[in-house]
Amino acid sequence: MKTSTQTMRALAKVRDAPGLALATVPVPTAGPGEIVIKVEATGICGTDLHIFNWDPWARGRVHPPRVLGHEFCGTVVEAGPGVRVPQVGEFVVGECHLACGHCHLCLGGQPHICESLEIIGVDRDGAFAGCVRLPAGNAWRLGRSIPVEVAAVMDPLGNAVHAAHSTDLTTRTVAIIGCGPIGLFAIPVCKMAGAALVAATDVSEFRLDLARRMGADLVIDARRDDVAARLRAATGGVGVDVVLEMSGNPRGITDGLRAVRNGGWVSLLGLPTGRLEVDLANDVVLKAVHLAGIFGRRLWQTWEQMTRLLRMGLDITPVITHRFPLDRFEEAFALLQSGQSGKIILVP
């Protein structure tokens, strides 16, 4: 692959140690099957912030120099050779999940869990720069009917839409246990799917606010409020439907099966630090519950979905909170640690 002679800022893991630096690197250039995209906006994800902390997952799975971001929208502004759509001039929204299209799961139609699946902005350089190369068939063709800030965040959207859609919704009672911004998205993506109820629980006031704002019906702060007590009592004693765990904390898993009905269903999209012990006869296997464990989108079947659901009204504009130029990376970053947001926009 030819090598440009252009550069460009970017923000990147340069060392092994906590923290990220802004970087002067070559412009992307397209191979065979390949585009470049001029990156508009990009979204700041939790996986960033294991990154720029540089906790143990990311020792064991970053290996430095690596450009970071992975939520991105941008205009197509090369095209490889082979590449014959999306072309030069479309606006396109990143899948970030670069599936090797050979393995049984490829080839069984489920290619968001390959068995050697990579990742942009943290297997191969993402997003966080002026432009980002990707395979041409991990482009969504979007046109300018969606808002930019909108488009750039439609991964953890399609996160949402999948833990969502995972199970049928209508007129069911649904707890959505932690309030990031999939949590926050989840809400509204709920109430179209036609659940009847759709509680959320969170320990931050700053994001039970928002999910106020996108209409939950129940807020349950966790600090304060025995979770599956009150969600048992919204519910007649029985508990809720639908459980879309979020939080991946150890206590919020808890809540949402002690929630949950018998014979009810469990989405769990949330990751744990590490192990936890959970009540498997008593709060699972009793009670003949049915656990989901959901990762990334449906390709691309979640991505028509969440495109259709913004074209019928989804607004998810209040959970974009904050906005920053990249040269205020860490100021972003350290308000994403606070708690103290939504969904935070870096423009390069």
Given for the second form:
Protein chains: 4
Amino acid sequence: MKTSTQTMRALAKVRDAPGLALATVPVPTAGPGEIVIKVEATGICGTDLHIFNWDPWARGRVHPPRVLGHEFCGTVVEAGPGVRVPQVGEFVVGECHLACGHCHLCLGGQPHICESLEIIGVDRDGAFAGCVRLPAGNAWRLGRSIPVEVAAVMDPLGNAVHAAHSTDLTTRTVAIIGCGPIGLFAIPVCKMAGAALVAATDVSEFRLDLARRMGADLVIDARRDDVAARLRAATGGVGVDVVLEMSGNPRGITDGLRAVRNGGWVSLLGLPTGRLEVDLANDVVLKAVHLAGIFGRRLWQTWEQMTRLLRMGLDITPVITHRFPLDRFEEAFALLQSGQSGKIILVP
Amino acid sequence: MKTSTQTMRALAKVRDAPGLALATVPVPTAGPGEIVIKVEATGICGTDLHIFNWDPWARGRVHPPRVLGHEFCGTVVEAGPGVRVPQVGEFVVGECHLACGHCHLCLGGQPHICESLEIIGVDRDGAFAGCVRLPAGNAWRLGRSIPVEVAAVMDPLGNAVHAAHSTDLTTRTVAIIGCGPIGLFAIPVCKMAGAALVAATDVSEFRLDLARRMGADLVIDARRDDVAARLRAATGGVGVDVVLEMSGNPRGITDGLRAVRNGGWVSLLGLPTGRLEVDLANDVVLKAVHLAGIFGRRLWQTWEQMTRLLRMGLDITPVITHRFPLDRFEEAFALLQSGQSGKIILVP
Amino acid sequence: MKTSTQTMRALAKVRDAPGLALATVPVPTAGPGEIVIKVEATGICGTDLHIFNWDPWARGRVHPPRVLGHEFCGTVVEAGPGVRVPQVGEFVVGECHLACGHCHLCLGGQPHICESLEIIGVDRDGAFAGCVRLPAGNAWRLGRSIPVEVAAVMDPLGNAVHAAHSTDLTTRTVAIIGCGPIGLFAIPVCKMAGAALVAATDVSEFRLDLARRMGADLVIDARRDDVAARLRAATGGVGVDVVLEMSGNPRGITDGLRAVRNGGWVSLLGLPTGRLEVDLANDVVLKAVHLAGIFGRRLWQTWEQMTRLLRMGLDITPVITHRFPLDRFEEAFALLQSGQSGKIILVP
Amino acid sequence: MKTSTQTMRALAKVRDAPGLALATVPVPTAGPGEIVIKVEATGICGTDLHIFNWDPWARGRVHPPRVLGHEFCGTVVEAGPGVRVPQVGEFVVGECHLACGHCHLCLGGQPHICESLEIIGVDRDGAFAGCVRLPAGNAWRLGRSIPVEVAAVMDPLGNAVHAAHSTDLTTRTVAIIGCGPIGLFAIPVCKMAGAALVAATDVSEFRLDLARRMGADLVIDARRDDVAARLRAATGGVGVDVVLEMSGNPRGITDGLRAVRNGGWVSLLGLPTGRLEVDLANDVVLKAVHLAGIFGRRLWQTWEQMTRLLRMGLDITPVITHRFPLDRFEEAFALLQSGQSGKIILVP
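Pass me the form predicted together with another copy of the chain as well; I've looked at the form predicted on its own already.
Once more the chain from above appears, this time first in line as the rest of the complex follows.
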């Protein structure tokens, strides 16, 4: 691929060790079927923190030097050969999952679980930079009606919408386990889908406060309360119809499985580390519970749903608690590590 | 409830200890909304073996004296007040799960997962006897076209049909983990639903032979082979579309989760003892797999499907390997314990 | 059946001719499995008007003398032998469709489309009377938190909920064709299910005003406007995702089919008189549209959904425009005939 | 677009009048994202006959000169810039519907009902020629295991599979109305999906004979028999669970709607000419029937299903009754017009 002689600043994993660094790299250029986007805002994800910390997963997957950043929006500044849409000048949001287009899942209408998925900012250079290169087919054309900071975090908002919309929520009772940004986003998404009750649980006071601000009907502090008992009490002893597991925490998962009613639905989005113990007989089989693994965003059903929700008035701005320019990234990552934040925006 | 002065022989848990005994008990009579069935044949279930062995689950659930037996068919000999159907003289099969009719699940069309379920032969006296009493609404009217021994085991056949029909199988590849009677029944059920491949796995040569006789396209001995690897090889590296987990065995469950493709479906019917370790992140969330707990039989969709399958030519008779009169029950239970049997019929 | 020596006043079709009359009839008594309800309020339905007018359908179906009235609520005053619930003193709403309980549809979980359905107030004596007799299993136990007038019209509210909830409405655009009480009820039901747009159309100014009061985002007067064109314009040229056809009017049906987008969903609830012309090729096949006939209420899923919606704040009271005591029935039916009413309540 | 200096023979509508002609045209060349396929076999479709006859629909849609032919297979002989798959030398089948890739339906996973669909052989030059040009993304890679004549007609086979697989057929009773090639293909497709009964009806003895050969359990001559009555009799008076309407004939549609049971499913694939009368109240609303318009083939779910069915042994060759070289096209079209054929193959 031809590269530009121009350079830009980028936040990158530059060597096989913890931490990140600001680097000067060539501005990318668009090959056939590709576009280059001038980045306007990005979000920091838990995945970025894993790479920052250089944990075993990150060491096995990421090959430095690598520019990070997979939640982003911006303006198309270059369109490569054969690209009909989007056009130069259009405002777009990036879908960071690059599907191969040829495996049985891509052909079968499920490119979001493509067998050869690559991720921007993980497997290819990402958006913590002035510009980012993307297949044209991975750009969601949004128009300027959505605020830039909101557009920048439609990737995790999409996780929330995908998890919530994976079953019918109208008149249902819902428990959201884990109030990170995705769990917090899910609160109004469930309310707008007509849920009768949206309960949220976490172990951080900061996050429980955000859950209240996002409109949770019931907020449970999992450090102090028996989550399953509280949820049963709130549902006349029956248990909740739907659980959205956003924590990846073994106790959170157990709480969710105990709290769901016979025949209920559990969307599993949180990623536990390693194997964990489950009481499959009592919590799944005998209760005839459905567990649905949730990954990424449906292409492009979830994006269409998100866009409509935002136009209907979905307000996720309370979750966006901090903003930093790119060169204050150390501060941003330290804050994320502390747990005293919602979603943090980085502006390149 | 009024009881008859007539007596009959029944196989019962007569005291709080391992083993069963032939007892002489009153012939039951039909109360309002109830029928009495003269039992023609019964099947022995793994649950009966748990009660025979008096394991912790059985000790916690069953209150002696209790007549066992929940897989059965026979002729209606008495119909209580208010019973319109079935009529005296009709041949019927018993659905052993007694739903309350008033909880939110019964009212919501899911009585098979009723919150207050009672089970014939566990919570009330069962069918290892000359006669058995049953709510009229728990009798499936079958007609005489189905052989008595087949009718007697429609309860476990229904488990197989419920698990198999819980997702669309047409042109799909299926792996059945565990070749007890339910797993064996599932083999032709999947074939008749249009599955492209039906693989079956077990650790018993006796059962693997039965799997071959029932028409499995691929039979895998889990003692010798890497089940997930064999299933991937048989599906072009992709993994199977559907897993029917019938073993309840930790390794079987792990094999099934590893063998299923991204976006695939796992019906969980086998009951593991205690908690077990699952790699939820890699085997469920990141693969976007759907796990469905399967319990009982849908009332009465599963029974209608079974009846149609039997009329279409479904032949489960190779799975029925042994028959005993009631007084040779010790022999029958010893054989079941040995693993050298398919389904065993007891004739009262 | 044994009858009481007590008498009560009832509004009935007393002879084979147009009109109704107040009659004095015996108070019903409860047989096995039945209850008697002291009626607190009833709703008048379009079906009652057909019987009042004695049109060809009514003449073919109704056999005088017959007490009318199938939308009702009240208190249980007698419970026959074998009735466990509801108990005497409980406040209940009647489901007027009596399923046989034994046909393949009842057994298959679809009693609302039973092959041998009978209707209270049409095929058996109804609730325009002091008391009404009902199978115990046709009573929905509601508690006293819902106003009596609202409880009285849960039958048509259930039609609206059944039609609306038959497909996922979250973020969808919806057009409701016909603003009789059921269409009007459907407006807030769709909004509460998360619809992005709820448009309503009718030919009566009175009803269009009610549609505005019920919260329709767009109200179209079908006498003056091209309904399909207006709906396309409101949806960026695409057409609406979902149509709820509540009019039974040939032009309304055509408007709905033209307005729905490719791959959209049409719930058909309105009953056209006689055969009507449809452009199946262009409006259904080539657009891959789904048409779903909607009848009655799902037992009891729809009732559970309605109850939850009412507890969540669904307010249908603006649709209840008039109340009459039983002896002013002539006035009530004349008003209904005029089209200048929403739902009319009769109090016996 | 650059064109070749080489020429080839093609069957085309050369002027605004009935009939077709063999013309000499330039061999197409592949632009960016396109391939050129050397055609090995093609099928003649009813649509081709409409264009041959130059009926009103054809005159409004087709702009001469236009090479016809949209059912085809062959070998890739050229791949344009940016094409990764298929590669030159691969055997492929063409999907003749060209989706835009950018409308809300393409983005929403339903490109088969794209709002701006173009059709090969109708809106662009087709495959009744030595070579045909196609977007690379419209080629289904099949391998050589499927016979060329079968591969050539996977387009209409896909219509049959799409219509049949649009609802669950396992243990269901099915009536196929209309035994043209698509209806005939549907017979074994339904059997392989586990249908309990597959009935087929037509008005042509030739086609009814083919229906018998394809394995229909019940063949009804609609000229002599009351189709709905026969189907009710064959289903114990209940009516069929599923109707596949393949005729587009008003009487066939009425027969199908009358024959389907309460709560049943009707796939509508046949295209009636003009508006037709339907008894929506009695045949759809009151019976709670579901009508699904079926168009094209799901991309690529239907193709994957078809390929699996063919590998599982689906044999459609009895439906392929005649073969002609391109220059005997007059004979082929006259035969198709006569109704005395199944599918006719043209070999360029």
